[in-house]
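The data below hold one chain only, encoded as structure tokens and taken in the form predicted alone.
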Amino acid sequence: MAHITVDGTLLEVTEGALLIEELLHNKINIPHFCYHPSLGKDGNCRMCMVEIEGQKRPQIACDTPIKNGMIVRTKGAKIDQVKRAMLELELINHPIDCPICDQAGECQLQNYYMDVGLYESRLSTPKTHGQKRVDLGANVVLDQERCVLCTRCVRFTQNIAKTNELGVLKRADHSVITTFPGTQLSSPYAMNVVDLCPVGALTNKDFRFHKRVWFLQSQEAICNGCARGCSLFVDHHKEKYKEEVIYRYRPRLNVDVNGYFICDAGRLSYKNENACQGVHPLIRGKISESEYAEGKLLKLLKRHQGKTLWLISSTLSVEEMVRVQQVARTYGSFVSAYGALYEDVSFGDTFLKCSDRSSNGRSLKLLHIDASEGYFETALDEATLVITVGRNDVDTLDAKGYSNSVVIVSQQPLEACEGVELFLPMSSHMARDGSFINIDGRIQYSACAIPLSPDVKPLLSILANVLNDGVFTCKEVWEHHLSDRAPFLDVSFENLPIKIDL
């Protein structure tokens, strides 16, 4: 460890680390565009200038290392004229579109310019101009004349996801950023370059134009896509009148996980989330109401008590399994998870995607729900009624011969709905909170309960009335059923996440 002294505060931080990491570390606001966490330092933009004491001339915080006793200052007139001399450089050929950008409200241009107060303009010559709503494939859309050459898309591209699409081209104030001839931004990540764009120029052709940011509200979530489990913020908004909608997912930093990055396939998959308002219940393809639902799916369980099979999904949160197997047990019921797991090749990859699109797999095991296909037959030959839970697998349970009643849980309905005895209702993922269990054992808490569709509960409530235990939360469900069970026996709702043995 090394103590060093910015703006007269004594620190203690790491020798010989970056000093633009320390202070930010220490969140200490130093300007910076082209340094990232994830990417490194570049040291083209010279905006994270700061005064060290025995040094001639200011040094950009993104290559000095840090020398025990160094003294730095970060504000003082002297600097900030540093700093106004360079964003002035930076905003020469910038555009004044603030008020059409999508970045408005995000954008570090914008907070750097506010702070230093250069509110005069001594541009004499006109500004050169470049192409403006370039498609670059990949739902990603550039605008060269907002672009700052921090080259931090260009280095996403060389370092993480490897395929090299973007580069500099042309020189001096004419220099852009660009796709080389004859290619597309194509990789499965490439929405990310968005996220790292410390400005306007490169922007989400899914969300562009649809929302101010300023409207929106973020909730901390995980990805349900695949095994990986990765970190989610998602922005939502409701308008006067209408539905609760989400309007995009957002990488949100774990570096346990998916550090500062997700996939475009669950960038995307919001979608799903939204399709699955304006649901209902259905007895026997008619519309009723959720109550009247609530007490016909008692009314089954009591009617064929011991001949019941629940034909659970992977995408259950622990909280939810385990609160199935409760009924069950209540009710003399089978648990199934036949078909639950799902691989896809030609999904998964060697970066954060996932070949198991399974989001939560990992626990049928721990919890000893079985997945074959043998006790699955030997279940549904015993079976009067069979429960889907989060899943639709009318087809499955025709190809198997059964013929008697089916009760369908689920959180989007379907054509064959409406031919089954009950269609109940429940939360969508990011409509409802839970824990996962992702592929390297890690148990996460998703807190997000977003009211997409407020007149459907969550399954948790659903279960909760069928038992009338008075057992409705997560947290409700780790006390009276996790604490005692292995392999939760040193987990506790309060230390979530937390890794175990699979």
Given for the second form:
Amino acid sequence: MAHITVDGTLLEVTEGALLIEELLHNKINIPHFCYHPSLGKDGNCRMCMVEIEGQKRPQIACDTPIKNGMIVRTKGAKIDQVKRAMLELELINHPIDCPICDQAGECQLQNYYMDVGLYESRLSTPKTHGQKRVDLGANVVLDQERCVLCTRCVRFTQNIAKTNELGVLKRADHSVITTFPGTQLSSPYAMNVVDLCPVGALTNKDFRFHKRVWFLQSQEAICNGCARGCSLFVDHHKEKYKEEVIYRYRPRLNVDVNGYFICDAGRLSYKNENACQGVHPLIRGKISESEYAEGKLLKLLKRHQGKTLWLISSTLSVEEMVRVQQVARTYGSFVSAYGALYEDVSFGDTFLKCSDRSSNGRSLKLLHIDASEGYFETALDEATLVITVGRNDVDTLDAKGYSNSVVIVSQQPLEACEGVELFLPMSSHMARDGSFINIDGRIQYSACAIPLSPDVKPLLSILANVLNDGVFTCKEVWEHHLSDRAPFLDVSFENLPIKIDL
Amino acid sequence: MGIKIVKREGGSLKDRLYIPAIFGGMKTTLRHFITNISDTSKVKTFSYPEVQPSDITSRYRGIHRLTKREDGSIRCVACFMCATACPAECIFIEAKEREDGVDEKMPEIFTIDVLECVFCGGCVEACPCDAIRMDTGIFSFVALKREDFVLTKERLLSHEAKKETL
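Form predicted alone done, so how does the form predicted together with its partner chain look?
Then the entire complex follows, led off by the chain already shown.
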């Protein structure tokens, strides 16, 4: 522990840590480009200048280890003049094309530019021009003119992705970020450089020109792409006279799971959510009211009491799974998760991506839901009604020679509805909240519930209406059904996220 | 906080009689009547729509127009500043990649619903590229259907600035 004084306030900090780390940790605004907590210091942008008592010249906060009794000034006429000069240098060749730049609104350079107010360029010679709209591959577009050469992207490919595709070419004014000749960005984590880039030099080709960022609203969620369960920000917006649309996923800092990054596959999986919009309940292929369809579900359950098989998916949340079990117990039916667990060896790697693609496969085992083929076949022989939940793989049933009634409760639109008694849409992953257990046994609550399709209900509401017991929310499910059974005895909704033994 | 006591006006006998005030008003009416009857060319009213107003200046906020560059192409870069500034949220833009090499971005769709517009001029103020103006001088906009009041990009581009008449 060490004590330092910053702008007259005494702070308790870790001795030997980098000054910028502690300043940012204490919410002291310190402009910086090249420093990033995951990439460490580089000291090339010189934006984080601070005055340190006893030192002749201003020092960069990112490469100054903390010593006890340091007196630091981040404000004042002298240091402002230095910062102003640094910013002017950064802006010499910057095109200031914020109107067409996707980063505008979340751009560090723009923020500092507005803070300092250096609106007029003092440059008498023309600006050095670079290439614009360079496709680096992997959905990353480079604008060389906007780059401040902080080399965060270069260091990311070197230290984190370890694919080394990027480098700085040429000298001085002509320096540009580029891929090495004949190569393209190819890392499955490449799009993280877009988040890392503090300016608009690297932008996301998939998001390019789709939405100005200040319109977006963010919600916190958990990715459902694989068993890792990375933390996300879901950026969505409802345009006037239109439905809610998800525009992008961004990584959310979670030191226990994914750090600052997510994989590109997860990042682009927002499209699946948007594809789940515009679905209607179908009774024997005919569009129906959702209340009527729910009534039909209840009627079918009663008619096939004791002879129903619930075939559930591993994408359901813990709460939904336990509620399906509850319904099954009430109506004396079977619950199987046959075919819900699947491994994709080509997907997994040693960083974040897991071969296990089921977002909540661990819960099946913990809740003793049988996924074996033997149990499924036995149950199917007895069943006169199969209800698939969160999946619509009718061909699995066909393959086993099943020919009785089928009900599908799923978030995905139905392609072929032949022979399907009832199709009841349920909210997709980002349209309902729920808890998921990741590969390490961490139970994480995904709070994101964007009303993507206003008429479609979450599964918990559908099941609450079937059971008629008023348990609608995840919190209520935890209180009534989960916190009193192993292995969730020490877990309550309030103390999520929590790690349990698998 | 203190209480400020305001003296109520109009309590005097002269005010309560109303007659002096009525005569005061009638005096003004009579003066205008005599001026107009002695020289009819000075009458302020005109027979609209046969006679159109001539005092609409370039500062008058009429129907919007999208301006063009020197080469005749659209100036707008779809930065959404106007849509952001619009208090009526009546500007609908969809951006696309600009392929002609003039710039990087342009609007695919740029519509203004003039039925929703409150003609505040906020869009003109907000535009960083001088791409939208309200100097067409169009003060009266007539259509038969609601849909015709939703002005498309092409329509907005076809509007011209009002010629200054001296």
